[in-house]
Structure formats: C-alpha cells, structure tokens
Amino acid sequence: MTSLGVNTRVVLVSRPDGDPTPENFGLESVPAVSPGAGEVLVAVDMLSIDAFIRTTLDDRDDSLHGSAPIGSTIGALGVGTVIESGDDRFQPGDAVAGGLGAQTQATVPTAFLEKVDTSRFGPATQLGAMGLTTGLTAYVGMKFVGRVTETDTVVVSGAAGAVGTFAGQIARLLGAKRVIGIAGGPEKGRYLVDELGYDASIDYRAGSIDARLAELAPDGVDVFFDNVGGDILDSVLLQIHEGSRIVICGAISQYGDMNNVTGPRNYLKLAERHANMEGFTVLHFAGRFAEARDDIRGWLTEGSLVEHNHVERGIERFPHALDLLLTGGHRGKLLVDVSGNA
C-alpha cells in the first residue's frame, strides 16, 4: 500500500488511436494534497472499470463525461476511506463513493461523494450490484426504459460484461418470460446459462447471430438492453414486433472511433412495427436509486442476484484492467483493488 502522504497516479500521456494501448498512460507519484472547506483526502480502496472511461480520452468538446487533459489523472469512480476532511459532515473512517479517479490518494469536493456502508456490501458490492454504473444502470434501464413484465421475451447485449451480467438478472427478477444473452465465445455463453440464470446464449463471433436469434425468439424480441450497438443493434432491430422496446445503455463497440460512429442501418424497422428506441443515462433517474438499492439488496440477501467480479490489484494494473475490458477479456465487473485490503 502507498504510504500516507504520497499519492501514485495513472495519467494520460498522449490520446489513442483505436483501443489505448500502456504507451497511452503513465504511472506518476506526486505529495497527496491536503483537503480546503468542503472537501476531503480519500485513501482510494476500490476503483471501477467502465466504458464511459474511454470516451473521456479523447479530445472532444461534446464528451458527456468530458475529455482528459493530457497529463491528467484518468477519471474513475471509486470507494475509499476519508483520511483528512474539510467538511464537518465527513470525519476520518468515513467509506465514501464517487469520481475518485484513477489514483491512490484523492482530494475531492464531497459535493461529488457519498457516504456508503461497506460493513456488510464491500467496496467492490457497492461498485458493482449497488454502483451507479453497474448495477443500479441495469435496474433502471430494464425497470423504468425496457418495462420489463412477464410476457416479455427479453434480449441483452455484452451479457456478460459488468451490466450485462446484471441487467439479465433484473430481467428475470422481473418476471421475464425469456432471457437471452448475447456474448462472445462458448464459455461466456455457458456463464451466462449455468451461472446467471438465462434462459439462453448466442455466441456472436460463432456464424449467424440473425438466424440464431430467430431460433430462440420466434416470436419477436419484446425489450433488447443493448450495451454494444453496431452490427448486434442491426441484427436485433430485424427481430422486433409491434411495440418493442429497444433500450440504449451504451455502444462499447463504436468507443474506439467516436468521429466516425456506425447508426443504425436498419433503423425503420422502429416505424413499421411501431417499437419505441430509447437511450438513457442512469443519472437522469436519481429519485429512483433509493427503491433500486432496496431491491438490489434484498436480492442480494437471499442470493437471487448473483455478482462475479474481475479484481486486478495495484494501481498499476488500471491500463490492463481497461483493456480488458474493450477486448471483452473478462467476466463480470471489473474493479481494480487499490489499497490491496479491499
């Protein structure tokens, strides 16, 4: 563990073309920063993988999660421990959540931190089933956007990525009639069945996903959670029917070249049969996280939701971590242990 007054931080050392390769970061030391009024100095436990990451590389003024100056710490959230604070409403011991970043120790505004309870959901619970981009994504896409109810025939994508994984759960919690997941290789698909509960695979990278789907859904997809878009987006949207619900939580598959992003080709397909696209950030449904946690931990209580994280240790790890998780690498939710106690 780095020791208390030195913080180890990843940094963006030049943009990448594609997928980031090590060259893109490097690994810095620097004196931790004592915290002003209204902000504390965080030993960092935990960090989470995500894919809005890696939109934040890039130099673009119409980044939703901004863009990383060159020389910056890479944005993550995360959980850790408040070492010194500047806020009466936060004292030293105090588990906190949030845009930690990728680093060690973490000086932060608490207007952009909350306080958790790791005595019984540990860092990487509150990350992961309970975290904002993870489990609390899925509930609320498939909840509130899919409107998931017992006659559906439910299809997701990157099924067994962090929110896939979840949001196929949450489908069947629901009371889905049929969960599909859609993932790459034979092992991911066996997960996905064996552990995770769905009904079935489709293994993308093995001939077609169009034939295979109208296999399993002959009937039409009801809701498709899609995390990837591309071609899969296309390949869904040809199995649709009257009134269904196509719900966008990400497109990890065009990250790599947002100047030059592939739409949908066969997007008319929404106005001949009358179904419904909608994209969502899980931010627009705060007033709605207290109900979702209650239910993610009840589920969690009596074992009905089942959680597999990817942990890499160090700070050092973080570029790995990443790129597992935009080569699909990995199961689960992808963390990244800082403090080596989480």
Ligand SMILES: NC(=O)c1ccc[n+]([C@@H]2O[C@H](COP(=O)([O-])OP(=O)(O)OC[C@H]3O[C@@H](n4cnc5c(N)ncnc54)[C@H](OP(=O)(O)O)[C@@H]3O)[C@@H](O)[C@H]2O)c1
Contents of the next structure:
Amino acid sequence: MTSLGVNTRVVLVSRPDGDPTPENFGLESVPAVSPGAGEVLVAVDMLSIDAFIRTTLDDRDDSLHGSAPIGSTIGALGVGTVIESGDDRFQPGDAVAGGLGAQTQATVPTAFLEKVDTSRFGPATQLGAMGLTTGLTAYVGMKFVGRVTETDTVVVSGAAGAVGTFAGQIARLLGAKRVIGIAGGPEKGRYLVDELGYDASIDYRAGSIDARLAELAPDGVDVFFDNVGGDILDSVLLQIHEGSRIVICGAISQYGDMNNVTGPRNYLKLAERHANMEGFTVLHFAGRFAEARDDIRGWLTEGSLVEHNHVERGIERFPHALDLLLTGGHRGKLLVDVSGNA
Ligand SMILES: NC(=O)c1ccc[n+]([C@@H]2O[C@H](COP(=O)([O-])OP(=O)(O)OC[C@H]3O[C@@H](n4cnc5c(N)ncnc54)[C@H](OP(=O)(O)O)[C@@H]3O)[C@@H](O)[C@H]2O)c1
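Could you present the same protein in the form predicted in complex with this ligand, rather than the form predicted alone shown above?
Below, the chain from earlier opens the complete complex, with every other chain and molecule after it.
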C-alpha cells in the first residue's frame, strides 16, 4: 500500500454514559491509505451530523447502525472528492456521497458510495435537503407513511432540526391544512412560524404540551411525524382521533440509554381511536429516492423549500457538533466542513 497525505480522524476513546462528552473522543492523524480493489480514497469535504451516530457509540449487538469498537473511526455520512480509485466506475475528481466516516481522507469501499452532482447543489444540500438522513427521510416519511392529505392537521416533533424542518415544509407542500411544530425554546418556535411557514409552534421546554396542543388542534391531530418519542409522543397520542397516522421516524429522547427505551404509556389510544402507528427507516423506501430528489430539487429551485444549514468548521469540531445535535444547540441541518483540513 502507498501512503499519500495525512488522514485526520475522530476515534472513539470511551463509551458515553448518557450524552457524549469530549473525553469520549480522540483526534488522530495517520497516513492516508491507497485504495485496494473496489475501494476509493476520498478527500472529505463535508460531514453530516446525524442522530444515529449516538446509537453507534454503545456496545450493543442489536444496534441498527452497528456498534463502533473502541479505537475505531466514528461512523458518519459525508460528501467528498475521489483522489484515487480502485474501481473503474469511479474516477479521480468524482464527487461522492455516502459512508465516509469522521475523517478527512477516507479509504472506503465503493459499495457505500454514490456519485453526486455538486455543480448546482453543493455538499451541504447533498447531505441536507437532498440527503438520505434528512430531506429524503422527511419526504418518504411524510408522503408514504404519513400519507398527508389536504384535510390534515400535521404535528412534527423535533421540528426545528434537520428532518423536522423539512418534514413540516413538505407537509405543507403536500397540501396539509395545518402544520404545527414542537421544538425547544421560544426562538425555535418563532423560527418555525416566521421562516419555515409553520402555522403554529409549541415549546416543549416550557412544560407539558397537552393544553397548548389541544388549543392548536381542537379537532385532533391527523398526522404526527415523531422524531423525539418519550413524553411528547404520549402527549400527542391523547389528541389523535379515528384514522390518525403516527409516523415513528425516530426517538432522540431515548438514544442516551438504549437499554431502557421507554415506550408510549398512552398507546391504547390507538385502539380506542382506530389509529395507526407505523415506523420506518428511509432505506425501506429506496425505490422512491429518484422521485423524492426530483421533487426536492424542483422545490429548492422554485424557492418553496427553504434549507437552513448550521455548519461547524474543522474535523476537530465533530464532537462539539454531535453535542449540539443531542442538546438542541442548532437549527436545521448540522454539518461539519472539513475541506479546510485537507
Ligand atoms: N427513520 C429514519 O430513517 C431516520 C433517518 C434520519 C433521522 N431519523 C431520526 O430523525 C430524528 C431527527 O434527527 P436529525 O438528524 O434531524 O436531528 P435534529 O432534529 O437536527 O437534532 C435533534 C433535535 O432533537 C431535539 N431533541 C434532542 N433531545 C431531545 C429531547 N430529549 N426531547 C425533545 N427534543 C429533543 C433537539 O431540538 P430541541 O432544541 O427542539 O430540543 C435537537 O435539535 C432522530 O430521531 C433521528 O433518529 C430517522
């Protein structure tokens, strides 16, 4: 193997107990590695900070996204440029997206990558509005699981985050009658209404959301797109009615202790009200990605879909960015630009 430049990577030093702390991570610089057959060496431009990363930090056999061994590079999706290729289908200069890991020079199997066109929509949009774990997740969850119609009152939790900002806007674009966002703090509430076109917002940090939700959705909630789980899911279950659809996109309130996930106490409302709760992962809808990207591209172009990216700069900011995600210190899509580390 030939050594090239330097790869700076974020490794797992110890497993977090609850929210990760800086001590759980280390930064290493090692020689970049030439790709073998079926691999490419990629100069990473931008990394996506996603909730699933937290679940990979635990030692669990049944973790959906795998369990990072101590000392390994933290898993992350990213966009970068091929420098050297061991696969005829990828050439130096190609822009690629996929599982690059939290590092600056990634040697990875091409099976984990797809080519992307960054000429019109750059790396941030490729990972955000058009990205697997963000825009595509919001689109397929709202359209094919939530099955939003024009008579629907839609509620989104985690509404000011990456998936949430797109889920609410997409509900509106699909014709929803009323869109209500749940997020932490008054500033995020104003952001939802003033900048994203939500009809109303609820600040869950101000206390129980029950009364405010009943006031904002007096006829009940038709579609609940849930990113949070826990108490918020329980509160919304009290407001559903016959035929409501509860979309389980995620449960970020539970990721700090996955051995003790708390399910909904009010799930019997589903039976009482003949409602449906359905979970999904975005990969269940791979056959719909082309359609989703076409729509999202069109909405971005006509300006009816707004993207808000929170970009941290430098690979060393990766642990801080993950902390922001888990504590809500951002709006929209969280990214780490590592192009300056090259
Ligand atoms: N099903 C799929 O295929 C799929 C794919 C991608 C992501 N997801 C899920 O989508 C959800 C959102 O992910 P994301 O990447 O878009 O993150 P994000 O929404 O950008 O960030 C997470 C947000 O969750 C909120 N939050 C954190 N802890 C909370 C708690 N205990 N109670 C209430 N809110 C809390 C914070 O906002 P506040 O300031 O409002 O608290 C934070 O901004 C996650 O559950 C993730 O697992 C699912």
